[in-house]
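The chain that follows stands alone, in the form predicted alone, written as structure tokens.
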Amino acid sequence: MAYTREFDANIITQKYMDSILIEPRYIDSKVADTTIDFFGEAFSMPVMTPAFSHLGNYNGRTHNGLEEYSMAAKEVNILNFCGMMENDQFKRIADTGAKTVRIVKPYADNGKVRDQFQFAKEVGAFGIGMDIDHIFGENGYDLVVGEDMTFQTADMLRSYVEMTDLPFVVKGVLSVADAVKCADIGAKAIIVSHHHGRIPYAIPPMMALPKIKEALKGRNVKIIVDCGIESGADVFKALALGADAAAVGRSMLPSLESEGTEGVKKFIEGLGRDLRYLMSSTGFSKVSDIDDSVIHFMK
């Protein structure tokens, strides 16, 4: 579903985004560490990649995209995530080493659901999840790729955090009632998002962190955030807006397409050198540190 005027939401998300500006504190600052914990293992930075699907191999090379961006993310140790794919795909992935979450589709084959989370766990995976934006598409419920999808109700996702012992993570998560949902069924993440505008006039994920954050709190969820992620004040405002971390997406697809996992590490690294950068320029020595104080809204 794509929307090219005024009500699309990927245009409404970066005019609210290039709204947010940031306060600059020198004095008693130092360099500031971007290191990160999330769930036990240690990151170096707060940026994750995103739950990309259906990937080909670009410009002829071995590996396919999903698997040059997770060998990317594995050797600039940040968190990984993948989409909708077959378990074999999933397999090349988990086989890259990378700590990936294997984000399931709502199929309308719930057996599918859940065989694909049993076999992500029986390969390594670091988490599971699930995108609920997908559930609904024009014509009733969402068709991807040739598979039908369905509802999924509160009751339901608790069957599948139960099923685990591994993180359970809900992507597509853009109101405050879905997030408490979220945390009342046990979830330990979710990935604030409109999917690339997924609904005309959707609120843009940073409008909406600063409630989800407060319905959270003392909640124990972490939240990730995406949708136009595309330099490291992108994540900086995402963190001091409530994230404990933000995922990019498609703007890592030309370094991606033109350099395969090389082009992938150059793009990441320079976001975490910018997020180093306005940490520093801000008085944030870590990343935990880093608040709403410094941040202002253009009028």
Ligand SMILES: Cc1cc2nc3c(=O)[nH]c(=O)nc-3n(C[C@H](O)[C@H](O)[C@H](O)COP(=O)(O)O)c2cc1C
Given for the second form:
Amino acid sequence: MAYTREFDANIITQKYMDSILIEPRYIDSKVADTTIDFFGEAFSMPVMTPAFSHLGNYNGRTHNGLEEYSMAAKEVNILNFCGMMENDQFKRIADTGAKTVRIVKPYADNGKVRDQFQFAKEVGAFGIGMDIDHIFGENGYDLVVGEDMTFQTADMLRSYVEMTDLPFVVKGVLSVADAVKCADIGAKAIIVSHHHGRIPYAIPPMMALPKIKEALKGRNVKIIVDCGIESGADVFKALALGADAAAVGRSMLPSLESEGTEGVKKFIEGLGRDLRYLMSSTGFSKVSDIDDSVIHFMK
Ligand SMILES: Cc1cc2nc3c(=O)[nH]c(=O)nc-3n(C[C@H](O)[C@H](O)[C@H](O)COP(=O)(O)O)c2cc1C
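Swap state to the form predicted together with this ligand from the form predicted alone:
Starting with the chain above, the whole complex follows.
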């Protein structure tokens, strides 16, 4: 696809996020509590790891990047995600003890999809899900690292939900239409995301959030947002606009590459501290209190 104008959804998203401003409210405020309950489990903050795949061993260290960040997620006590991989790699991630949601690709081989969900359940996954934004590619259905993808109907997604008793997460929702379908098929969470710019001119996830939040009112579906999350302020804005949590992405990579588990821990803990500072400074004592009354959009 050839464009002469700005089309990169990552850049458009970044500009949009930077236009969101925060109003402080100090009087009567105390230091805030960032802990959350998610699918019945207590976590230290509404920050999650990204559903990454294909990370090698950095600087010759024993564990690969996927395992290293999973260990960090366990130590900081945040919900962990992982993406496209074979079962043996998922087992090594599950063995870290991190509470992990396994995001499976929309493989054309539906037997593989089901086998990966089943395996995830057997080795103790916290949840399962699918990134629906990898269905299509330039030549029709996508080809990802040599593997064919295919369409996913609501009935197919419902059948995955019904396969196990694990919470099912649909990743790559950017519209009210898809969000409502996710609620209808029994998904327990969606990730509002454009998968670091899968389509040109994708609506910034934070721009899509308020309408999606409104459409899912009373439907018992958690909303996670990702794309461009790199600071506690980004997490705060996501929560104010309607998300229950935000996932970091490539922003975590420099810390992961240089210092592995310890680096990711420090990075996530920093986000947690920044989030607490902003919550305290805006008068929200707990995560569920945060709303958009402190948000302004720069004209
Ligand atoms: C190296 C790498 C591998 C990824 N692999 C997957 C994957 O297998 N499944 C998936 O759902 N998302 C995958 N993603 C996308 C992330 O989960 C996330 O949606 C995205 O990175 C968010 O955008 P950001 O990096 O700008 O924050 C991958 C991203 C990167 C950088």
